[in-house]
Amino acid sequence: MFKVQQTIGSVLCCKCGVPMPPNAANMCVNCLRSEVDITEGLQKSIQIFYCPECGCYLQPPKTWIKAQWESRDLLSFCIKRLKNLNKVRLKNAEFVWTEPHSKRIKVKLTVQAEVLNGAVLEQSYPVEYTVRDNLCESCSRFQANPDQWVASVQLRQHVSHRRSFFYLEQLILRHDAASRAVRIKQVHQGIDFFFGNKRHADSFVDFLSKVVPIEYRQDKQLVSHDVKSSLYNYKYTYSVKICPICREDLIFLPSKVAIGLGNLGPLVVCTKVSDNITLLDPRTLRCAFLDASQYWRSGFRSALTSRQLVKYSVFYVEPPVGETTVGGQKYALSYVQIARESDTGNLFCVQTHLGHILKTGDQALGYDIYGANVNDDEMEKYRLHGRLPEAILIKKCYDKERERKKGKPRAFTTKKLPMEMDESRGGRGVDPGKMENEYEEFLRDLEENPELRFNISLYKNKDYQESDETASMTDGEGAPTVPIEELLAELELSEEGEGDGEDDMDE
C-alpha cells in the first residue's frame, strides 16, 4: 500500500532569519537563549562545611551527613542545598572534576522551564561549591578532651574464652560498625566501647543485636543542668550481655524446652550461634533454631564447653545411614568405634554426626559424658540411668597434620580493632598468653570451617609463600586451609611506594 510521507515544515525565526522547526515563540534556540535567561534567579555558588575527621557535611541546621567524595550520597546533598531550584524543572546532574585539595565541587545542572508562549527551553548551567572546614561538635569535643564520651556500650560474654569476640571483631571491621567509637577499651570478660554522641551508641547496640544474641540494660547518669533553659547533660551506659552459648558447646536442653523445641535432644551440640543459636541432636540430625528472645526467657547454660574436648582415636567407621544439610553445612550419621587416646585399650561404639569427614584412624575432639563433672540434677539423673552416650564426638582434629607446619606463616591474616588494654586491675584482667593461645584457636576454627568465615574478611599474609610441601598437603588428606580464591589483597597507599599499591591493585 502506497503511503505518502509526511514532512515537518520550516519556518524563519524572527530575530535571525534561519530556516527551523516551527515553536510557540518563533525563535530558534540560540535567539531564544539570547533573549530569556532560565537559569536566571539560580544559586551558581553556595558554601558548605564539612568535618576533615569524621568526614561528614553539615546539613543545616545541626545535622552532620557522611558522604564520599563524587558520591551519589554527595550529589543529592548538594543539589539539597540549592535555593529556588523548584522553579524549574531538573532534568540531570553530574559532577565536574576538580582538584581534590582545591576545596571546590562542581556540579553541572540541567533545567528546563517554559518561556515565551508556552515553548520549553533546556538549558545547563555550573554550580561552584566552596567547602569549609568546620569540625562537628562530636569532633571538637573528642579534640578538646579525647577521654570525653556521652555513651559507652559495655559489652560482655560471662564464659572461660573469648572465641566469640574474636569472631565478633571481625564482623565489626566488616561492617564498620565501630566507626564513630572515640575509644575502645579491652577489659576482662568483654570490650567498652566510648561513642560522643548518643545515637552513635544506639546504633552499634542495633548492630549487636543482630549478629549475636543478646539483652541490655540502659542506664543515665545526670552530670550538668542548665536552671535559666531546663538543659540536662547525661552520660549513657549500655550494658550488654551476649549469650553464653557458644559454638561447639554441649547443651542439655530443660524440659520445657526441648517439648518446646519438639522434643528435641535433650542432649544437642551448639552449631552456630548468629542474631539465633542452631542446635543439633547428634543422634538423630534433628535440628533447631532459638532467637535471642526465646533463649533469655529459659536462660539455660552450657553442660559441656570446648574447654573440655577430650582427644579420641577412631578405629572403625560405618557407612552413613542418614545425611541431612543445615544452614549450608553438611552431617551424616553414622556409627563409629572409638577410643580415648588417653585410654585406648577401652573401646565403645558411639553416634556421631561426623560421618561424612570421619575415617578410620583419625583423630577427633569430643565429650566424654561419663567422664566429665557436670553440674546439672537434670543430666545426672539420666546418665545415672545409662540414657546417655559414652561419648558426644564434636569436630575432626587436625593436630598430626598441623605439626608439619608449625612455625610457617598462614597464608591469611586478619584486621584487630584499635583497642587499649584494661589498666585498672594492674593488668591482671587480661592474660596475653591466654589471648594469643585462644587466638590460635580461632584462626584453626576459620581454616576448618567455610560458613564461619563467610561473613568476615581475610586478607592475603605478605610473608606467606607457598612451597610444594604445603600444596600437596592441601591437595591430599592435610589438614584444611583457607583457598588463596577468598583472601582480599590489603592496599596500602603511601607517597614513598605507589608503585607498591599500583602493583597490589593488579593483583
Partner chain sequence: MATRLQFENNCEVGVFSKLTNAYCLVAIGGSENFYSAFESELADVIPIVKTSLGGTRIIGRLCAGNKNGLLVPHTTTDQELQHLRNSLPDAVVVQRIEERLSALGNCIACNDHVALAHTDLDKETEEIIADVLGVEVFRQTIAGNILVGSYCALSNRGGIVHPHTSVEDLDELSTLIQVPLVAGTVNRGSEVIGAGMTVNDWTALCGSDTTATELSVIDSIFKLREAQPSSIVDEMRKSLIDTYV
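In this text, the rigid core denotes the largest set of C-alpha atoms whose superposition between the two forms falls within 1.5 Å. Residue numbers count along the first chain shown, from 1. These figures come from a predicted structure and were not determined experimentally. First, how it differs from the form predicted together with its partner chain.
Residue 441 is not among the residues whose C-alpha shifts by 2 Å or more between the two forms once the rigid core is aligned; its shift stays under 2 Å. Shown in the overlay between the two forms, fitted on the rigid core, is a CA shift at residue 375 smaller than 2 Å. Once both forms are overlaid on the rigid core, the distance between the two CA positions of residue 297 between the two forms is under 2 angstroms.
Please supply the coordinates for the form predicted together with its partner chain, as a counterpart to the form predicted alone shown previously.
This part shows the chain on its own.
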C-alpha cells in the first residue's frame, strides 16, 4: 500500500519559543522540566550506618551487609534504602566521586515518570548519603573483650611425646581446618583451639574425627541470659582425647581384645594411626584395624613406646619365609640374628617382619623385651611361659648415613601453625630443647615414610642447594630423603606481581 512520506514538522515551544518537534506536552524539555519536577517527594538525603571494623553497612533492623567502597553491592544497598522509589521508574544509577573520608556517598539517579498528557520525562538527581560510624554487634563484642571465644576445642593425648601433634599440625595446615580459630594455644600434652562460633568448632571436631581416632564430650557454660526474650548465651567446650596408641608402639593386647580380633598374637605393633589404628602381628604378619569406638571400648595402653627403642646391629638375615602386603606396605617374615649395640655379646635369634629391608651389617631399632620391665601382669605371665620373643625390630636405623649429612640443611621445610606457648605452668610447660629434638625426629620420620607425607604439604627449602646432595649421593646409598617432585614451591607474592606458582606433582 502506498504510504505518503510523513515528515514531522516543528512547532515552537509554547513557553520559550524555541523550535522543537511536537510532543505530548508541546513544550521543550527544559520548559517541561522547569514546569514539572518528577523528583518531588523522593528522598534526597538519608543516613546510613557503617562499621569501620569489618566494613559492613547496616540494613535495619539487624542485618549487616559487607560491601566495598563504590562497589555494585554498595550501590544496590543504597538504592534499597530509598523509600519512595517505586513511584517512578529507575533508569540508571551511578556513584559521584566523593572524598573517602568525607563520610558522604553521592549517588546520581536517573528516573523516568509520566507527566501531563502522556509525555514521559527523564530526570537525574543526586542523592546524598551521610555515613555514620557504628560498630556492628559482633565487632563491639570483640572490642569489649578481644579474647572472646564462644567455643573451644581442648585436644589432648596422654603420652609423653608430641609427635602426633606435629603430624596433626601439618594435616591441619594442609586442609586449612583451623583457619577460623580465634586463638591456638599449646599446653602440656595437648593444644587448645578457640573459635568464635560453635559451628566452626563443630566442623573442626568433625575434621579431627576423620584423621585421628578420638573420643570427645561436649559441655556448655552459661555466660548471659536475656530473661525477656529467653535468649541464652553459652560458651561451649569440646574435650577431645586422641587415643594414646601411636605409630611404632608395642602393644600387649588384653585377652578380650585379642580374641575379638581373631586371636591376634597378644604382642602387636601399631603401624599406622589415621582414623583407625592398624595393628600388625609381627610373627604372623596379620593385620587388624580398630576404629575409634572399638578402641575406646577397651582403652588399652601401649606396653612400650618409641622412647624405649634400642639400637640393634643385624648380623645375619635369613631369606624371607613369607611375604605380604598390607595397606600398601610390604612386609616379609624372616629370621635374623641381632644383638644390642650396648651388649654385642648377647646374640638373639628372632623373627621380624622387616625381612625385606634388613641386610647383614645394618642397624635397626627395636624393643628390647628381654631386658624390659613392663608393668603388665598378663605380659609377665607370658614371659614366664617363655612365649615372648626377646626383641621385636621396628625400623631400620639410618644414623650412619645421617652422619654424612650432619649440619647440612634439608631439602624441604614445613610451615607451622600460629600457636601460643603456655609459659604459665612453670616446669610443667613445654621444654624448648626437648621440643626441638622431637621435631627433628618427626622430620626424620617424614623422610623415611612416604605414606606419612601423603596428606602433608612440604615446601622447597630456599637455602638448600642441589650440589650438596648429589655429592653425597655418589658414595654409596644415602639416607632416605624426600624426592624433589613431592615438594611444593612456596607462593611468593613479590612487588613485581609474578607469583611463584605451586607446582604440585603429587598424587
